[in-house]
Amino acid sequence: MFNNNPFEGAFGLDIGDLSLKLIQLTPASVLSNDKRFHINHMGSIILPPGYIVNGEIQQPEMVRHKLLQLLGKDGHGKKISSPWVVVDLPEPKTFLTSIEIDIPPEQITREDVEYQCQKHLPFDLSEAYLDWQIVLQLEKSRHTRVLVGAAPKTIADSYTYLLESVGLQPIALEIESLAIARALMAKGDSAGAILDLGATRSSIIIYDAGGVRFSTTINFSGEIINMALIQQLKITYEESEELKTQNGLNYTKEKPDYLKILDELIDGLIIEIKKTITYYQDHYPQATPIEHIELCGGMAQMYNLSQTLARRLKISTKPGSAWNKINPATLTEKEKSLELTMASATGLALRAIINPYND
């Protein structure tokens, strides 16, 4: 598989507001019965607040310096020698949905897709990069459902310039939700949702019939929780992080108002999830009921979170398996614990090693 890939050593790079994460994979031995990939290299580096804000690079030279560190090009740590990289574009700055076009699949053209996209895109088509693929249909139809992804040229170009400035060659720029879904989805999965709960932003990804249908950003994140705790409990940022880590969604007598504050925020999260699922069921032809929710991101393993969501949504909810295509045998326990925070980087790395151009 890897030998057919012209981009030797290609890896995945997840660029977030507060971190850069990297995963490089290698295939299993041809003699091995276990065909899962191995992690050749995995790394991450923290970005101070303000370097990247809502997906926009505000301090390019500072981000460049951190990226050089992560790549081992500053003289420290393991050096990544391959220039080939697959990178994600930030969810809040991109657009992903599926649209129905009244033309049979075998007759559809790019011009047809672009014409229909003008009715759906939140930005001018001339100012965006557009990609699309026909969604697999269960039965022959005179209509075609197309999955459309778009990103503003200013955002995509700024990421490309950053990568080229450190000697990297991007072979694909991918919408973040597609990378996450690639890591978590398993063949034959029934209709479901992925809830990506990050430090500065979160999103819901809906998939059905073997593919992603759409995604949306939601108003919930680790930083929103921190700010609520800091303001209402009059504590420091470090104390808020410690409270979340130690208690999750459990009561603590040392801070009796802690759980009440989190419950109010979880109420808002549940409203967002229900609204998204209802929108999908109402607006997408042949939509099937969402049967399960998988969590990923830094907050996915918060104590009692998956149980609370499952009980209140009445949908099976649990932390996802971002490494179901990865053999973790050579990883340390600390490295294994990073699985759900590395979901996007994993999905990007899978595309880099399997099929960089189209997946």
Ligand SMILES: Nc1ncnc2c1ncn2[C@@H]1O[C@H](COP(=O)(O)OP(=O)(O)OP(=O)(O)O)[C@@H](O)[C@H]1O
Given for the second form:
Amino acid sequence: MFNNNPFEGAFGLDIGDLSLKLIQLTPASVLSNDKRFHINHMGSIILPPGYIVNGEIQQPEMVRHKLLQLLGKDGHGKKISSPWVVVDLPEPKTFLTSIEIDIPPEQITREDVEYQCQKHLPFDLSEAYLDWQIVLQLEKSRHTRVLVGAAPKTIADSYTYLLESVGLQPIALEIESLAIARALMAKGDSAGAILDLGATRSSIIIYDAGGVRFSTTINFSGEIINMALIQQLKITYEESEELKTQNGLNYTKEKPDYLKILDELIDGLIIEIKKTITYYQDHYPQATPIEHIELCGGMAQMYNLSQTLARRLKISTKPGSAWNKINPATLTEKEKSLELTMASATGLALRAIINPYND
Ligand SMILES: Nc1ncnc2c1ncn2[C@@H]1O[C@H](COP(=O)(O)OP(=O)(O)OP(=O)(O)O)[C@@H](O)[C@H]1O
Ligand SMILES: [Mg+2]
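Right, the form predicted alone is done, so what does the form predicted in complex with the named molecule look like?
The complete assembly is shown below, putting the previous chain first.
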């Protein structure tokens, strides 16, 4: 097919507290039988702590400088010339849920949705941007399920300002959970959960056959593990990173207390997952049992983590596949190993190339 995307070269940019990650896709050749997208460009850059804190840009000039570097606009590396970008908004600052409204889909208006949102959203509507879409239902119904997302205007505006200051034109600012779900969910998946376990933030995304139902931030991250290890084992940050990546959830006789510290944090993670799943079953109409969990984010690679979660939650759990829709043929082994940390950037890049206006 011809690519009729008016935003030539549009790419995805994942802005985290400690990293900026970019993926730009291209369509498969018209002649190829394999229609999966190719990765044209993939890059990331580390942000020192303090530049962005909890999703708030604290040092805009420094972040701007790093972004220019990532885009190759500082005279080094491959330059991204397209101004078109789809960016995620920080999960802990945003809100995503689905609500049922007692009005048939064909009659629903923006006012109906806003009225219902006022009851559910943790923001004042005058201070937030609201986005919503009707979830398609197979059977005709007197009710409408609407997926609503909201973000504080101050946060969204500061991200837009940052992007424009480096010559980018945001075609969409997206709630991160939706980007992750786009990358990981496959057609026909039964109800499931995605756990995004990152450096500073983690979240659970609940979806069913109709798509994402809601997402929530959880109190677990690579940095929380690092802080616990640094304090309790009296080691450096670098030693903590190494211990964690070398041993995962395995015992090491070099540091006999290591596994005990990790186990306590995993106990907390398991409580949060159980609480979220129970909340979903109790509060969402037609909720079906969560049958599987997929992991993404850097910590999804932790040794023994998915096995431990599967055993303790009694739900099938595995690292997700963020590149279902991507052809990794041209990637090096090192690049392929970045799939799980690139899940958000991949979902954003998919939106950028498939349909930037909507899902
Ligand atoms: N093999 C591994 N075992 C354990 N932890 C790992 C492993 N590989 C990476 N990590 C951890 O994953 C984290 C990085 O994950 P990720 O790349 O998803 O974070 P991020 O997207 O930069 O951060 P955030 O989403 O929180 O803004 C770091 O804390 C890192 O230590
Ligand atoms: Mg992340």
